[in-house]
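Only one chain is given next, in structure tokens, and it is the form predicted on its own.
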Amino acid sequence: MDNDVSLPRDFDALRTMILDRREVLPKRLAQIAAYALSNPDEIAFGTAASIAQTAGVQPSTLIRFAQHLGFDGFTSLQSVFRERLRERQVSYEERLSALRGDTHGLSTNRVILNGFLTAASHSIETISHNVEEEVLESAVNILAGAETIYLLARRRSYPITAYMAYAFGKLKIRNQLIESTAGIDPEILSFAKPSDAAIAISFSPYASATIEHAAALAARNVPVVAITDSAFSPLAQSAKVWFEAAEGDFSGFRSLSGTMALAMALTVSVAEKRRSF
């Protein structure tokens, strides 16, 4: 790798260089920065050859982006993505292991406690700072509108769907969990129209079936309001309105109290809107 001391050591510092220049970034370069932060196991994996084949570029253009970014050339910039599969693998019990560590005098439940209390209040300032008032309009106008309101997320940001579909419950606003267990999503989907909206939420590595329900609404002209972590998510591509929400995490543990937070925002300004019809 380059010698330069401001190139990313690692791949959140990598993935914040990418998204610090997605509106400069030419054509082609903004294919492969996509394609790079939804897919980073296949950049870490896959050859030159073969990652440029299906991200639908030359080779010639892994190079030229990773240049672009400041690093010698394409396998430079393929050792951070390996690098994050090392630091991902880390298994639970390692992670635990780790906790164990110096103290400074306080109880080890303390230590955690504190640790994860610490990354849920950097969470939430991030996406406090990050949320833009007009956006956080526009996503309120357009749920407080619909008639139904599709809930879809699923593995870690299940809880924040089933949570909203709770509250929206509560609340006397129609909104359907997708969840089936009879494996019936796409029937259940089909019933959604313009006049209903849908909140999916999903982050990195994105869950396919949350992608593609996202996707086949907004092909129907559903309006999709998404809760994501980058604007290369495919999620993103298919909203009509999306937030960026980045979660900290202590010791390799990720929580979801600056997302919970957002959500429980949309929600209760929903049901605010609607007081006003």
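Residue numbers count along the first chain shown, from 1. Rigid core here is just the name for the largest C-alpha set that superposes within 1.5 Å across the two forms. No experiment lies behind these values; they were computed from the predicted model shown. What changes on going to the form predicted together with the DNA:
- Put the two forms on the same core and the Cα of residue 16 is off by 2 Å or more between the two forms.
- Superposition of the core reveals a Cα shift of less than 2 Å for residue 232 between the two forms.
- Comparing the forms between the two forms on their rigid core, the Cα displacement of residue 164 stays under 2 Å.
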Second form
There are 2 protein chains.
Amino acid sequence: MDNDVSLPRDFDALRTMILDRREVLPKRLAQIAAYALSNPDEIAFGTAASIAQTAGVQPSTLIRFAQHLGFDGFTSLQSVFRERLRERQVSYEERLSALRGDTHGLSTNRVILNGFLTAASHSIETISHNVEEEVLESAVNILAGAETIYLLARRRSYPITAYMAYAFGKLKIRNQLIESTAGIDPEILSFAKPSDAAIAISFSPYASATIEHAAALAARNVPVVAITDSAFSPLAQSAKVWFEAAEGDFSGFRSLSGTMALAMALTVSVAEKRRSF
Amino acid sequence: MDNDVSLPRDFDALRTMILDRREVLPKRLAQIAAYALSNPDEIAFGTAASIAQTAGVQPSTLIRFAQHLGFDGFTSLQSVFRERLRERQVSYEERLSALRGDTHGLSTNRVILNGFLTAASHSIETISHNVEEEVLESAVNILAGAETIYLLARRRSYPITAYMAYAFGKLKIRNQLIESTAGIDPEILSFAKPSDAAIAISFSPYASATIEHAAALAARNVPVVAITDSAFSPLAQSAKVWFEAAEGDFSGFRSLSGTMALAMALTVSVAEKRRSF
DNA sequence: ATCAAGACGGATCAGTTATTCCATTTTGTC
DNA sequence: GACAAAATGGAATAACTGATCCGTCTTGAT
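Just the form predicted on its own so far, so send over the form predicted together with the DNA.
Entire complex below, previous chain first.
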């Protein structure tokens, strides 16, 4: 349309072209541009309709986007994304060595990054094998029935509950994150009733505050769902149901990836369950 | 349909299966088998009609071929070929293949959990391929040289900086988490000097506070390292270096796994670098 | 040579595709 | 603030998709 002279044949050229025009693109077209560059595989394999949906636009906008760049339709734009995947296949062996133990010629930084990525992927694997159907179901049941969900975690586990608090909030599920900025946690927790529930997360070495709070709640018949690392964890004793989430770690820091995925799954499952009430 | 118990979910398994049956396959089906193994890319991208033509058979034969192998149609066979191109990390693919695809007979809870686990593993893969050596190095250099590291993130990105704050603390690296509980963020940030540095994390839809703070810091020559989702992000403009971390998501919630691993790698790399001073 | 069982080709079908078109909204200019 | 131009959403459409079906052909055991 407005650029017939140089229509990009390969992905890099296309990428550059899009980045060049980023400021002059209309809103929806820019939205697609951003999506396309960060999810090129989706463009390569998806259909106009499916891509439009995940990118949050209309299919027609996708076609306009392609035409705006000089292609004669979505299909020709898509073929550039497909070409990219075919070519990349060549350098695939070199990529493989990146994550394997092969640290030759890699910078320290890269070794560290790979370490964390590997630890993360191990966590995910472990979770997927260790989580049992019944445990998952009863945890979801407990939480879905709760009036308020209390979130207990400290230190390295705190980010998990922070994200859960955010997600519960978005999903309009009442929750209370125990953060102790003012040191009044015991008072807040004293409001918890048996019709509420708590999620407690802690790994060895266990944060004493989390353990104590969980025990206190359990003593008052508030059901506790725990995520911890073994059956010997003091959390497991206070918990009505508990998940074993042995996280991989690298140089002393846990990956959190598996636990994070489990936590989000719990969150969304609870919302899903409530919707069916 | 001579369906065996297990139908291959990844390309290698499919390849082995086809090679096993090579002699027992009827003529036309063998013809397709040979074509498929030597032109896997064509199968991945083509349509049943186009593949049939270049392979010299009828489209219906292609579908019969797929069904003969135990798939329920050409489409499911094709998805195996597509998966092969999509997953650059073969080892991950093998490990996680159990997770993907069939949701038959799984509980809703399990489907949701698998969704998050898959999204997490995608994130990790993406990060491992998108992070470039130079970007990583210059980010580490900036941060290692900083007196105080300011951590900016809101909402869904907040858990990342929360964990970084914890890890930096453990590693005795001076840092300041911008949390705004008292609404005095601008004042705290006004202390930042060019000899400090900031890490800003935000994904679309970007948290305005993070964007503004990052821009303010950049304007005062405080170097900003950003983690965001595309070149279109307003964060990328304020940043001296920025990482692209397109996180997989499931039912609207980002996985955070890849970003978390990247953040931890940055944290530890900075500590490592400082130790060498 | 016969004949049943499987393999095959090709017409057909329901569903989906990319695309077009037009009414409406948004944007930019004077 | 008014107006033209551009952008956008969404319904409509024609082409094409994968899959099915059935008559014909091939194969191989008897």
